[in-house]
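Presented as structure tokens, the chain that follows is alone, the form predicted alone.
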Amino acid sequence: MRLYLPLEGTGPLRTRLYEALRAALMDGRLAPGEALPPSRGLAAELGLGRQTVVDAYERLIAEGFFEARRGSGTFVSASLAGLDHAADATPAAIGPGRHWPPLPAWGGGERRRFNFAGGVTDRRLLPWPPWRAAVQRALRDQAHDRAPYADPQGHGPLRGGIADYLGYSRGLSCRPADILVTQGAQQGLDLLARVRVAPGDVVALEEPGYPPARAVFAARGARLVEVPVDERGVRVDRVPPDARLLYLTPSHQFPLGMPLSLERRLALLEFARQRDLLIVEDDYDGEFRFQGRALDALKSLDRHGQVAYLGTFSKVWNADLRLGYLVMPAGLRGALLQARALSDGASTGLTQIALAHFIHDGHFARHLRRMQRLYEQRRQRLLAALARHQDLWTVLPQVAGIHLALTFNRAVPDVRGRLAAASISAEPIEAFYQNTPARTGLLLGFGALDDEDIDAAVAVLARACGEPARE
């Protein structure tokens, strides 16, 4: 038999292999009545172990898919002549993938006229200036480098630059061999979702929570659970016992805003180091505080290795760039490298450089304290704004980030609609809830707000969200 059977992806060698093999009668390369080559002979074919190759025989065999004749071999069962095959089949009949549940369809869309958009900022606030300086001395860099391919960990200066940069921003003592640079924070999330979660695992989420980090683990076959949050974070007593990886938004909940109390981290990481849980810190926006010194990451107080740290550049300079960075835990670093060796190899080996050459030139310190005073005087102008409204929505208290989030006072009906007819782009922030809300309401991103606009819209949004439902 000449077959190509892709063994490509992750997970154990006998279920791609068995994959492979049913694919291959699925689509009718391999036909009813045809012999299979013995285990040891394919064995050999694929580079495999014999026993890997009698594992899958024996699981199609179990399932009907395959027969074996006693002194004659394995065969494919005649049952499945009436078999349809792909080719076959038309568009109508073929829907999503099996292991893809759809994309998020949150954040996004049309322009409109006020911009409340969550975890969006506002590029024309960049220094451009030393940031082309920069990306032109990463070009002379690279005339001069013989190395084939960046390193698949990152650029070592710019490793360095983040090692510092979350010393003294976030209180987290790590060294540049501890961190990954990823394509943004989400493929940080895939990574460790490749090494750490198998199909069937429980992966339990924050509810309400982020989208496209429940869309990663879904996509990994895992089993879902939502853990809800109140006034001090994440419920610690309702994570599942079985869990294998928590993934959390500690520094400012997403969306709700508030932070994981000090008495919920310890007894958490207690939990984690009892019932060896992986804990995914997604630190999306936490530089910015708005009273008192910007709280120190949950990994700072990690002394066991349970804790995997997110962090992008996404809200701090530009979302553009796709760099993001993953502090590995020492039990998963080999992994984590492994996996990214063999998914896209390395981080655009330019933008690295240059961001390197702007952290250690000290523009991004600069940048980040200038875009921190702004945020303040942007958050307190559309606090006092909503503040004119209060017979309609609650603000609910936030400390940190780029984004807050209100409660309706009464019900409002077609949110989406009234948003879309008044031009306001906002996200109802029952759309990141996977049951049903406890509270409706609204999430309002003012990272790319325009000073000048917060009043006008604020005050479009209160007509808008006040008006009663037309008939």
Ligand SMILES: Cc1ncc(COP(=O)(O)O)c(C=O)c1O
Contents of the next structure:
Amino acid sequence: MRLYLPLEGTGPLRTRLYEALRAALMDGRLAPGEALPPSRGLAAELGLGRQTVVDAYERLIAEGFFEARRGSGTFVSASLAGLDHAADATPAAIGPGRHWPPLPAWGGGERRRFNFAGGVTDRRLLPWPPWRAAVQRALRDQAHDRAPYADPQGHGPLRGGIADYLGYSRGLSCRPADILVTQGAQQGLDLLARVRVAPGDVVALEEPGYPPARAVFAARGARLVEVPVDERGVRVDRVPPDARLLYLTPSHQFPLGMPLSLERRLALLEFARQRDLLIVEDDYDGEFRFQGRALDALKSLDRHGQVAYLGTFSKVWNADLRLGYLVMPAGLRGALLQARALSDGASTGLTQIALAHFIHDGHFARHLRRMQRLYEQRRQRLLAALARHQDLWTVLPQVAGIHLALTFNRAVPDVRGRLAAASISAEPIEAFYQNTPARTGLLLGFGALDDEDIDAAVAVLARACGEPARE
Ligand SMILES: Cc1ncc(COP(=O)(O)O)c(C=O)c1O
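Now show me the form predicted in complex with this ligand; what you just gave was the form predicted alone.
Full complex below, order starting with the chain above.
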């Protein structure tokens, strides 16, 4: 038998020989029951010491791939007859269960010259020196802490910092014990879906709405019902009476931008109380407000534990940290804590401790104030640039958050193709509808747009959207 046994790579020769023999087995070059060359002969052929070959053979014998027959040598184990060889193995024989629907892909996309991507911020603007100091302090703290695992509910001082912050920023009074620290708002959604929604349950969502939230409930096997929004936010009168859960973005409707009116907030809370409905309030960027003080969180009006409040540090700090939080309604507290412990145990301790220091030392509040001023200027500049092309589009009112939406005044065919050709990252609002929208338009994020790019970016956008369609 002549076997091709490449011994390339680094590491001990006995390991490389073992791997080469194993590869020959896996792709069928060594057949079950076949005799292997005597160790001395193979060693001479490969220019190796005999012991190297003996070690590799012994390892394969110990693992059951080879068998030693006293007096007659070493053989490929006969029990490998059932092994599929790499060349004829069928890939993807295992698929997801029947409950797992094909989910639409969303977000990401290539980087383009002008960045109107929604929901992203510019990490270069973070105050890195105090953050570095906070992380170093957290490392020192951990060196003296013997607890091997972080608290599944979240680091106590961080929960305290979040509770204070929600009080002054969102008018929401809650205790650290009501807060569950999560891996971003997305995990909060997933946990709520697990503890509240069974396959077949009705879940109501805004139309248009946030695709990753929809995807979580779809993956749960829920029956999804779209509830339209108008200029005062979600149409409370259209929420199905049998809904178990309603997901909504009351501060800054995603993607259109309007807040939910106070009248509707009160009507919704009353409806929820009568119908045993859980309202999930996603307050993803409500802390950035323009034109005076906008409405506080819907949760601040909740007297009967009907609202689960989702917050995130992705927009106000750094999405890469994957830190968010849930203000848990009392009735779901125990189930949510269990679900969290079962899911991934807890969020990483180090970043939680560092963020707690960062908040307690006042750096977070300072950063927020700075970003608020910066976003306000950027937004004004963007609005002024957009106003130069009023024939093309109508900008929808927006009083909070880091994106705005516009609708086209006339049909603009193949918007995606036009954006790509002009090297612009932006999302058509149709992408957020399940049904055919009455209007077409764009979501324009300004969290990562360079200030000096704004005028040029809008001019390029106007040219791209204003050109007649190409044949
Ligand atoms: C509506 C909405 N909710 C939540 C989030 C934040 O998600 P996460 O905290 O998982 O980063 C985003 C981010 O784009 C968003 O647009």
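What we label the rigid core is the largest C-alpha set whose atoms superpose within 1.5 Å from one form to the other. From a predicted model like this one, the values you see are computed outputs, not experimental measurements. Residue numbers count along the first chain shown, from 1.
Participant: Do you see a C-alpha shift of 2 Å or more at D450 between the two forms, with the core held fixed?
Facilitator: Comparing the forms between the two forms, which are aligned on their rigid core, D450 does not shift its C-alpha by 2 Å or more.
Participant: Does the distance between the two CA positions of R40 reach 2 Å or more between the two forms, the core being superposed?
Facilitator: Yes.
Participant: Align both forms on the core first, then report whether A31 has a C-alpha shift of 2 Å or more between the two forms.
Facilitator: Where the cores coincide, A31 still shows a C-alpha shift between the two forms that is 2 Å or more.
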